[in-house]
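Just the one chain here, the form predicted alone, laid out as structure tokens.
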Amino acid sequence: MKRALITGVTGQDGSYLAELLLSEGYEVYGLVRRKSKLDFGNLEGTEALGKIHIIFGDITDMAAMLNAVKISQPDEVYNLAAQSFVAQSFREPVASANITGVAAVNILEALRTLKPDAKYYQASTSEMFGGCIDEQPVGFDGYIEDSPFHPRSPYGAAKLYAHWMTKNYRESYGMFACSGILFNHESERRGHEFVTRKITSAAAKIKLGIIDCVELGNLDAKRDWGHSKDYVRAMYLMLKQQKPDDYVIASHETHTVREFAELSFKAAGMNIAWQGSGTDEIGIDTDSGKTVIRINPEFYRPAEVDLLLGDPSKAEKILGWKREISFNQMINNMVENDLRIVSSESR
């Protein structure tokens, strides 16, 4: 039986990955940061919670990571832990650097010291590309593994440090260390602070009369969105290869935040018509005539990333990976889930 250690196991990706590995017959260990109130996040209510071994520890503490590796004796380690909310990284740049960047080296060092034969997966991100779109040639068809990086947030910069250190450990010590450069991926388990879940949850609450309106930032930012379930399967496939390498995981299509909002409200039974422009633009429910979307400049990033588009050709060819859940289906799943949650909570 293979043994896997997952950091960030209570998050969106961590919980889906734990379920996948358990279904493949793994013995799964999950690192959880102890809080005054015990919280297992997205593992709550899943069968996985009762099947995985919980190790309490903080990835920013080297001693804790040595202890986690000693206890789990992993064949595979998936580092999914991070301060992953981009907006928060501007408010807490040093904490984001330590949690998202430096902590990855704690894990790599712990493995090099105690379990150098373990396979390591680093959760890299499309935010590392950031503002590079202005540097791309005409006919740009998506970022690939060798595209230049230009992070435009403390989060992206911290992830880039972890990404390059993963390469460094692979090249310097011969470790099986690889990175998945994942573009935006969402699900019913996405945190409410992220714009996608904020939108689907608000659509459900507005439909059921709980709130009147939702405030958003840049409606025209374009992102390459997929479903978390598809993307954790790519992580698993990366560690099944004979040689470690880095892979872009993406849907190879972009949609605006505006389109995400329109489809979310449509899934909740409402049609949106837009009026005005800039920060005065509003979204109106065509049936009721009520304003259900407003713009709040506070939600604009200090440095915006206008477009993120990934080309997963390498992953499709070498890993045999294909996404299975479409953009529309992902939104429908999220809205249906939020309608159930809001309906249940309002009773």
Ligand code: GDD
Given for the second form:
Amino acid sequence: MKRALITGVTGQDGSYLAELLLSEGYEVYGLVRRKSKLDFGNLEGTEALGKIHIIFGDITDMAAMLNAVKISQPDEVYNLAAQSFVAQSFREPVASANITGVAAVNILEALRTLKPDAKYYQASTSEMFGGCIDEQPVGFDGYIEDSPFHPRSPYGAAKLYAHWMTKNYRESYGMFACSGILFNHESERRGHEFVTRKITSAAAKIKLGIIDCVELGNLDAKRDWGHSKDYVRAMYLMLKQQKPDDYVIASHETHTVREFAELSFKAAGMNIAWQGSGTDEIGIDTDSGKTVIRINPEFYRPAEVDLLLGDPSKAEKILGWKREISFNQMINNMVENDLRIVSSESR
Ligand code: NAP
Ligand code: GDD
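Return one more block: the form predicted together with the ligand, after the form predicted alone shown previously.
Then the entire complex follows, led off by the chain already shown.
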């Protein structure tokens, strides 16, 4: 029986990955940070929670990581823990650097010391490409593994450090260390502060009369969105290979936040018409004539990543990875799920 250690097991990806590895017969260990109130996040209410060995610890604590490796004796380690909210990283740049960047070295060092033959997965991100769209050639068809990096946030910069350290441990010590450069992926388990879940949850609440309107920031940002369930499968496949390497995982489609909002409201049974521009732009429900979307500059970022588009050809060819859940399907699933949650909460 293979043994896997997952940091960030209570998060969106961690919970889906734990379920996948359990279904593949793994013994799964999950690192959970202790809070004043015990909280298993996305694992709450899942069957997986009863099957995972929980190890309490914070990834910024080297001793805790040595302890986690010692207890779990992992064949595979998936480092998913992070302060993953880009907007928050501008407000907490040092904590973001420590948790999202430096802490990866705690794990790599713990493995080098105690379990050097373990395979390591680093949760790298398209945010590392950030603002380098202007540096791309005409006919740009998506970032690949060798595209230049230009992080535009403390989060992106921290992830880039962890990304290079992962390569470094591979090249210096011959460790099986991989980075998955994953583009945005969402799901019914996505945190409510991320734009997708914020929109699907608001669309459900507006539809059911719980709130009147949602406030958003930059509607023109473009993202390459896929579903988390498809993306955790790619992580698993990366550690199944003979050789460690880095892979872009993306849908190879890009959509604006505006488009995401239109489709989400449509899935909840409302059509949006846009009026005005800039901070005065509003989204109106064409049936009721009510304003359901407004702009609040509070949600603008000090620096924006305008466009993300990834080319997953290498992963498709070498890992045999293919996404199964389309953009539209993902939105429909998320809205349906939020309608269910909101209607049961309001009963
Ligand atoms: P998420 O839902 O925010 O999960 C983050 C996890 O990290 C949570 O389990 C959180 O635990 C844990 N964590 C945070 N700080 C910690 C600490 N100091 N010690 C131990 N655990 C800590 O993120 P996600 O969407 O699943 O993403 C998983 C990973 O992939 C992250 O590293 C993220 O940056 C990266 N990534 C995500 C995407 C995406 O679009 N989702 C794309 C590219 C890369 P709590 O429950 O205690 O908060
Ligand atoms: N969160 C949020 N809230 N974002 C908004 C809003 C809003 O009200 N209005 C517009 N946006 C725009 C943001 O400015 C950004 O351009 C886009 O929506 C997506 O924002 P998020 O959903 O917060 O995600 P992200 O792209 O910044 O980061 C996510 O994807 C990265 C991969 O590219 C996170 O999951 C990161 O952890 C991940 O690495």
